[in-house]
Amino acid sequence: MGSLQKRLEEYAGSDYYPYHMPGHKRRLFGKTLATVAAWDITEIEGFDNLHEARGILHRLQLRAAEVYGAEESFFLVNGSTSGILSAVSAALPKRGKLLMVRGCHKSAYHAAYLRSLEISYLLPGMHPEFGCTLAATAAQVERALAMEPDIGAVLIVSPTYEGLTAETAEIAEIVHRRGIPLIVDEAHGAHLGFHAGWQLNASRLGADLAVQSLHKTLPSMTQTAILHVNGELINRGKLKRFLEIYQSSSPSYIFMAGMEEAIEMTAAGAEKLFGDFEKNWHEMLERLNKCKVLHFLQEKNMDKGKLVIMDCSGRLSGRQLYDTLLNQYHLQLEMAAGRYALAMFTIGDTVEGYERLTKALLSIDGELDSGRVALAAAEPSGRQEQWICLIQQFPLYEAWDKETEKVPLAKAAGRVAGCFIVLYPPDIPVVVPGEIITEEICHYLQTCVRDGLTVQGMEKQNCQLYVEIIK
């Protein structure tokens, strides 16, 4: 047995509970997840071809479109990343202008780079208590389009990584009045629209293109996603061309069988699956609302399933909360930010999963309330606070190809970034090539590293952090 197989087998047999992706929560939903090798084939006779689907795969995608309320849907075996790349590339010509939320996944920036797009940013602001990015509003989009009438497409994120949903229907109406398409990164919303207790999905709210990660919130394997298209503003032939470019020419039939099963099982069992989800979710929140020190993000536009946890006393940073739950309680959360930690719940969760996290958080809250937890060494960082300092010197498509050099982060203020600096998770850029690195950004990055957050795009040499800047 290989070392990776051994580690995976050991973890699968442990008592660590997964409050993170994928949505199947390591439980065997149906035959696909239980049967792997026997179904691992290629494009043989009778099994169709994803990139020119006319048979069984064509029928499966038609069924997916029916379930999600789209005109046409495409299976993605390279994750939502391939869907975002394809959607942005098809929506705009080379050198076109894209209005996008700054908090987009890095794949949106990669698409802009590959198509030499000019980018304008929507900056929805930050939550005053938790420090997470808010979702885009219709008023913000309308103002941006009025100021820049040459924008050719709009890209928003809904739900956000923390579960905040945008005013998608209103935004779609505003965007369509100008005759341009709306792309929605709905990677965290594959579960939306199946049950009356949840919001509608982006396709039903007017999006021209919507990308969903099935694996994030449905019982589907990691790397499975879907792209929905509606209306006449998107050239379908061009979209298919880019899907073929950005996806593997050998798509996994195990992935596609799993996607079919996840969609069908969720649609057929929606009443019970989401009914149980709602019952368990609200019972947990009711118990957690008794916490005196721990706060939980609860907004009107909040999607169920994202539990954002913060110590309002400031004694535990997001990373410390994350580590405490992992090391003391064997509960693996999705991510840690400066001020908060994030747990994800899906239809795959068990009653035990809700109970274990609830008891752990009540216990931690009791410790904090009693004063038995020492103060944190320093004020933890927030999320994306540096965006208020955004200064672009060169467009991305020019900057990323320029010659660079490495300098200590402490000496980088005033210089122009030559590479992406990304917080992972959720793979959202802090700095984009071509932007000036300010003193505020330097301080923010140092704080993120100090807090134990994973920052990609910097390296440590001789106890110093180094970044790539343009010569």
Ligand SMILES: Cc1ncc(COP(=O)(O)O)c(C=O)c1O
Second form
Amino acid sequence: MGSLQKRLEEYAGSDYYPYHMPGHKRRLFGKTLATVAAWDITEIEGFDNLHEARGILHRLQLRAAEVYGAEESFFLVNGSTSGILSAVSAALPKRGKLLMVRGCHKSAYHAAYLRSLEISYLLPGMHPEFGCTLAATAAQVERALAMEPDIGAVLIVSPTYEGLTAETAEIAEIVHRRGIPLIVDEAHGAHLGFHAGWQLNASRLGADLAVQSLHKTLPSMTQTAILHVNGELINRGKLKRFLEIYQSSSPSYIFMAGMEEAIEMTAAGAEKLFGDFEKNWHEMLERLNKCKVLHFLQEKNMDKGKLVIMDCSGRLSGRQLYDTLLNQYHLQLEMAAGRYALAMFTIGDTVEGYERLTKALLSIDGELDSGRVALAAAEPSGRQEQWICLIQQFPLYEAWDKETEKVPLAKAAGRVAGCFIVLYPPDIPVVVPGEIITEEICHYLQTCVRDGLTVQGMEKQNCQLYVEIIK
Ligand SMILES: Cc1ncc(COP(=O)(O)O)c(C=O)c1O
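Provide the structure of the form predicted in complex with this ligand, given the form predicted on its own shown above.
Below is the entire complex, every chain and molecule, led by the chain shown above.
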């Protein structure tokens, strides 16, 4: 297989174009990305300590808070994952009750497990055509809080993986009326608030805690992220305690230097960077909107940069679209789902990047329109409607510690899940330990595997899929 270094070197020299994270798009933005080894130090004299920042790192974090309009900000070197673990842990006491969107990243579930939290779900529904999860609305949160007055914190995702934004300001108001905190998983929104044409970020919309992956949408290295805190509802000492628990005691100075540079460069160059981004994005959409068969997710509450592509004739599944773009055009997308494929654009993209994908999609659309593409053998796995009949038999914190056994998926209906079954990407659980695996879930998982999606938490043995269930 050769060394990782060699493979990375070869890949860097290839013509595969990246429509995926990280936001720097493998281009040399600034000095940090070009300078690695010489800057790789630890907490030596004069370089402060992230876990007790009083010097340069404190100053950097103050500056980040100023840019993002937050009261206080914390650099994260273990991704948004560590920010979500810390935010959820600090927002609730042990065994507290969390109201969260079902489509949360797995780190939110991990926090609930570690802190023995009761979970109550918000189910914002599915997009009728594309089958992706929608973002939470204020009415949904209001209804859920009215039904369950013991909820201690609310967690929403905005923007979603597909770029849909929640009614964050209205939700914050409703949540605060109850005197409890709002956490926003804004992992896909580190670019928000830099430019007038974009939506405001969650800190400016009233979130008590907001977590952003800098590496997803800014020119910053993988694993770099930031946590913002606002208001009086979060105990800051407790938050710092959890940040120390969930993060490395040797935070990378390269990461931190890169974070500073990414934020400063984006803030200083916002006019031009976001102006070009917006122009290229709209020009591409204008051309793509001429497609006859391919549809692109376009909603009022949509962030720019996520191109969600679907063949509305149903002949190409999300995976087939993804594979066609990869194998025939050398265009590497961010992900494939049942009915759609997702390409990501950031301020790091080149005109060539827009051009290559536009041409490829126009050409695929032409092929589809001419009828030269055969009908798929089966309808692509679509909406995750199985969540509608979700039954929690045991709380997650109990279920994940129980003894399990493996059974064929075909025989799992009616049994209780003993481990997570997760679609990767977007790393959102389809099944959570303690939930009943219904017939609908079995069918959905089978179609996901048939469609070539990556499902974690299942094993293939002798051509049969196995799942772990509670004994
Ligand atoms: C919505 C959401 N939240 C959190 C995360 C975790 O982010 P990170 O990879 O920075 O740890 C992801 C990762 O894909 C995500 O999509």
